[in-house]
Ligand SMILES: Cc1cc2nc3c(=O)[nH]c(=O)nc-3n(C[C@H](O)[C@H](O)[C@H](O)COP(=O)(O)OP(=O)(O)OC[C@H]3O[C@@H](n4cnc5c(N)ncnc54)[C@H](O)[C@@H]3O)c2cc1C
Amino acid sequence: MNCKTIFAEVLVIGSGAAGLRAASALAEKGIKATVVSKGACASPEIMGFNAPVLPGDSEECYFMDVERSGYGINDSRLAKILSEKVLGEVHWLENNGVHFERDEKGNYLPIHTLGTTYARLVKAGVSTGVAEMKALQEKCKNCGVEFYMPLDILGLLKTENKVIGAYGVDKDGETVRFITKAVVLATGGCGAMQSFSTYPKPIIGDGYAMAYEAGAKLVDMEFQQFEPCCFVYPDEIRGKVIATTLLRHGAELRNGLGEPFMEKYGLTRNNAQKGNLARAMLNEVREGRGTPHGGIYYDMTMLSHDFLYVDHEIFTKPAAQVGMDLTKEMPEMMPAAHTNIGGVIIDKNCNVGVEGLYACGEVIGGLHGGNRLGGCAGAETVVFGHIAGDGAADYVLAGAAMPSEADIDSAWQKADERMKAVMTRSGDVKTEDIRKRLGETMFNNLGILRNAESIAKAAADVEEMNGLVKNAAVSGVKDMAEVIHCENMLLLAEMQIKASDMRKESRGVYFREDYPTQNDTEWLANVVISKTDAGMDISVRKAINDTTF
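Mind pulling up that one chain's structure, the form predicted alone?
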């Protein structure tokens, strides 16, 4: 296929907070960074950054909270890095134009999120993510970072042992290849794979698939966190989030009968985590105590108008736009697919075990173990974005060269053959139908609750869809790109299914009805996925509780 070639020193795939922080770190070390992205990302929804800012709090306490939240299977080395470096990143953001809330004496005014010992969530008014993105974009612009957006990356270019670039399709349908010394994956998670999700439609897990195909290993792919409080009605705001942090301020979850129910499940405002809260909500609905539209009421009527509509406007604005007064009426909420806890295994420099390939943000795995603390998603994007940028920069500065023409030709031939093979498909199956079916399969069978029967059902459905996608209707380059996205999602679904089948216990956000208890005797461990000549390999490793690499 004809293509346009762009040479770049380091390519960053993803324009969310993690990608932009990586690009800025590269630029700060004198490396020319090129950012490419579809355009959509979840970063503008970031509410704040967990950091140990209050008197009495410490890196050690922060680390222990992350470890406790992870139910014993975090990679402690990554948790330690997060706890040690996040405050520095908060200061870096402030120095680059993000104004976090402070009192008249200059002290931070953090919010207390679920599962933390201290209030830690520092925020910049009601739109922290927007303010952060604006500051990062301005920093990158001033540093000479080059942007190609929107541009849909479909895969990585790789020689036998090294990543040398990536290829994709631009907005005009032209094939583009980037030739580079190193690549940073900052592609986000995969929440939009599921039919009810908080994520933008393009966030479907392409980065996981690309890393796997390049030879990286993945970990904990069975762990999908569901955001507990998301609107199920009206349809105009379905999937929009109201933070569970409001529970700390007196808000109450009630079933369809108007009854508070958290205490019945042993949950309090202090010990509730997103996983056990989501299961409690689902159980109330399953047992017939749901609201008219199959949800749970989120009672905020005891909170003041200014607290809701000024201090927390980022969450309450959707309700206001549809004429809902949360000081007088209770919205109907249910958990929606949110953060993927698992992801690509990295080292201390964010290298994925493949020469020339680095990763940061939600696409990495191991940090959160079995559950992610609220406020740590924003923190991880800037901490590991910085590290990935530094790691790629150091790799280049140590003498990494642009690939030879022979390596470029060899890597491109494989990518070209893949795209041409897809272009020859002439069936009548629509990719949007496959995507819709997959979303429903994943949400219904591999969602908040799962068991052997639902896992087997998901596996059978995915196997059938793998057959259907071979008969996709392809009439041009953009159709070809959609087929590749479908294949990536089906590959990721296979990872999640096989990892779920392997882990026969319940832990954190992961709950199996047929194995409802946490098994520390056998399962203080991680499920690791890698590609071999024989296919997808699934293995188990003991949880990494050491804090040194």
Contents of the next structure:
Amino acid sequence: MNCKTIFAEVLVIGSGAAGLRAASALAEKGIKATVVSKGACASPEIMGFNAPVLPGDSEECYFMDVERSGYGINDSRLAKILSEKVLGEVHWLENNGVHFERDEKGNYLPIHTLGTTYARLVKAGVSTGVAEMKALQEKCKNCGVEFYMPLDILGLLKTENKVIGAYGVDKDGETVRFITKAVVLATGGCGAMQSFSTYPKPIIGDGYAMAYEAGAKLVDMEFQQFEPCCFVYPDEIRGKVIATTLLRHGAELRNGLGEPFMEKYGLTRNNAQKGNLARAMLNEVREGRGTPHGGIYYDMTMLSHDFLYVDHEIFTKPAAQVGMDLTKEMPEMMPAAHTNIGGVIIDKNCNVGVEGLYACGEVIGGLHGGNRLGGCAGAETVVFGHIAGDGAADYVLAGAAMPSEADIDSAWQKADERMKAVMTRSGDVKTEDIRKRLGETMFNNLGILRNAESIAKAAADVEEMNGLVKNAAVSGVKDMAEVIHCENMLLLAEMQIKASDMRKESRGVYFREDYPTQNDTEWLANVVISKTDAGMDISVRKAINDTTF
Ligand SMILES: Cc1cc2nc3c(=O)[nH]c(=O)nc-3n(C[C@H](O)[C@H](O)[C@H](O)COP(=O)(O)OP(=O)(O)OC[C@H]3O[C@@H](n4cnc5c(N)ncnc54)[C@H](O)[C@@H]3O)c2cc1C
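Starting from the form predicted alone, produce the coordinates for the form predicted together with the named molecule.
To see the whole picture, the full complex is given below, headed by that same chain.
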């Protein structure tokens, strides 16, 4: 296929906080970074992130909280790195123009979220993510980072053993290939694959599929976190979040009959986590005690107007947007697909085990174990974005060369054949129909609750959709790109199904109705997925409790 060729020293795929932090780290080491992105990302949604900023708090305490909340299966090496490096990232962001809130004496004013020993959620006004993104974009532009967006990456270019670039489609429908010394994958999570999600629509998990195809291993893909309190109504703010943090301040969850129900499930304001809250909410609705739009009431009427709309504007802006007075009215909420906890396995430099390929941000796995603490995803983006940028820069500085013509030709041939094969599809199946059906299948069968029957149902459905996508209607490059996205999502669904089938227990955010208890005898372990000549390989490794790489 005709294509434009762009040579770039290091290519960063993704312009969220992780990608931009990686690009700025590359630039700080004198390496030219080129960022490509679809555009939309989750990072501007970050309300704040966790850092040990209060007197008395410490890296150790932070580390212990991350470990405890991970239900014994975190990669402790990554948890240690996060706890040691996050404060440095707060300071780095401050030096680059982010104003985290402090009192007149200069002390930070973090919010105390569920599950942490100390208040840690540092925030920069109403929209920390927006402030952070602005500072990162500014920094990148000042350092000469080049941007191509919107640009939709469809796959990586790889020789036998090395990643040498990526290819995709630009906004005009032109095919573009980037030839590079190294690639940093910062493509975020996959929440929008599911039908009810907090995520922007383009965040469907392409990076997991690309990493898998390139030979990386993925861990714990069965762990998807659901954010408990997301509006089901009105439609304008459907999927928007009000953080569960307000439960700490007296807010109450009530079923459709107006009854508080957390206690019935053994949940208190101290032990409630996103996972156990989501299950309790779903159970109330399933047992017929839902609200008119199939949700749960989030009662904040006991809190003052100023507390809600001034002090906690960061949480209540969606309600304000539709003129909802939370001091008088109880919104109807349900859990929506949120952060993906599993992801690509990395080493201490964020290399994924394939030469030339690095990863950071939500696309990586292992850090959070069985459950992610609210506020640790934002921390993960900057800490591991920095490390991935440094890792790729060091690789280049150690002498990595641009690929040879022969390498470019052989890697391109595979990509070209893939795209040409998709272009010949001439059926009548619409990719948006597949996407809709997949979203519902995943949400209903592989969502907050799952069991052998629902996992088998999802598997059968995905198999059928794999057949349907072969009959997709393709009449141009943009349709071809949509087919490849669908195939990526179906591949990701297969990973989640196989990993769920494997893990016969419940742990953290992962709950199997047919194996409702945590089984520490057999399952202090991670499910690992990789591509082999025989197909998708799935195995189990003992959880990594050692903190050194
Ligand atoms: C509503 C909401 C609220 C949240 N609140 C918090 C919070 O308060 N605290 C917290 O810690 N975490 C929070 N999170 C989670 C956090 O936002 C994410 O985990 C984090 O932003 C991920 O950052 P990232 O850079 O890895 O990915 P993203 O910011 O999602 O960026 C991914 C990038 O990759 C690009 N991309 C993806 N696929 C392709 C492709 N095929 N081709 C080209 N580009 C591609 C996207 O366009 C985007 O630029 C929240 C998430 C949501 C949705």
